[in-house]
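Have a look below at one chain only, the form predicted alone, in structure tokens format.
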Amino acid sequence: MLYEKHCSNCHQQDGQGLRRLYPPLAKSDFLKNNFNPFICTMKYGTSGSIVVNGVEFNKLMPGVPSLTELELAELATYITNSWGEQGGIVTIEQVSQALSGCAPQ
């Protein structure tokens, strides 16, 4: 439900993103290699360019600052275990540690 409410409009139900506007979450090399920024981006958003699976995306992504650490852990667990991925459970401790290294943008 959290994914549907906060993420699917841009990243789509199947996690494939929307052409060159919104990057895919499914099979995303960026997510696999940037766990902490992934958590920070969900909470605080981001701007500027990122490269996902060899494609550059440069669109503002608003964060959802109202998400709790538990909700962020649930979202991250869902995203990293959907669409054929097996990322395991993301803990509140991992989220807390990731958030300690970032600040609102």
The other form holds:
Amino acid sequence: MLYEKHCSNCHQQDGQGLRRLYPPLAKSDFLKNNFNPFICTMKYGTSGSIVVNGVEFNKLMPGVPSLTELELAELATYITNSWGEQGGIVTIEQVSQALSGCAPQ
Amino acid sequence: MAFYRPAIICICAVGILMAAGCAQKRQLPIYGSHTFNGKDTVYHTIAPFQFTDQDGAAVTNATFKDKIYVTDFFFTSCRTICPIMKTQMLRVYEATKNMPDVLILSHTIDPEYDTVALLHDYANRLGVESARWHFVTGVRDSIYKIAQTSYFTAALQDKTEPDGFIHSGAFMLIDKKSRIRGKYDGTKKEDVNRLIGDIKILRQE
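Show the same protein again, this time as the form predicted in complex with its partner chain rather than the form predicted alone.
Then the entire complex follows, led off by the chain already shown.
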């Protein structure tokens, strides 16, 4: 499973993250409000101070540049439909569109 | 009444066997070479070391005098097994909360990147006390050497590896005499449960 392979080490199986080190993906307001950056984050990583559900995080997240658009769509669909969420299917078109807004850092 | 006698004898026999079994407490092995100096058996112990922890304080063998400790090798920017190891070590930390004689020592194997300030931030974000869980950095070769020759575990820089390092996910259990008493897979919950059980056995010694 893509999530287990690339994400759950840090964000945990249950999407709760780890203390103030790794932010939660489950019910993350940050993720909901930043859909396009979320797609970019998976592929290119991110860093700097962010606030997720009222808690500050600031660590480097390495991206996985080898992820294809199909894989990114699968991952995004999995994450937005797990842990009690129902975000619907994320399409490859949505992923392409999001990616066009970010460049490898 | 003669009819009941064998049954009574049988129950007694079982009772004696059980008592004998309980009296024989489980002992943890002592790892490494054993030599005999003519008087006593000399066991493998952890060599002298000096590293610096997340508060900038010196951490040496003296820090662990009369303490049991659990130790591992990791680095903060690692994305493979280290986050899992830290999730599991946090369970050890919580399980030993009320044991003042049990400490944790995590060595970074990427001391150039993992400075005191970075380790401080890391420990802080993990929400752990430096008095109970030391995250140490130091001279790279000293860290690699102690990993290999004292703790019998792998730690090496290797640019061809996905994270740039070869390292093992092992947790080692060290007793109050600086001897290795257990080795566990720090990425597996069941093995870490075994470690938590072994700490309790070791405290009885």
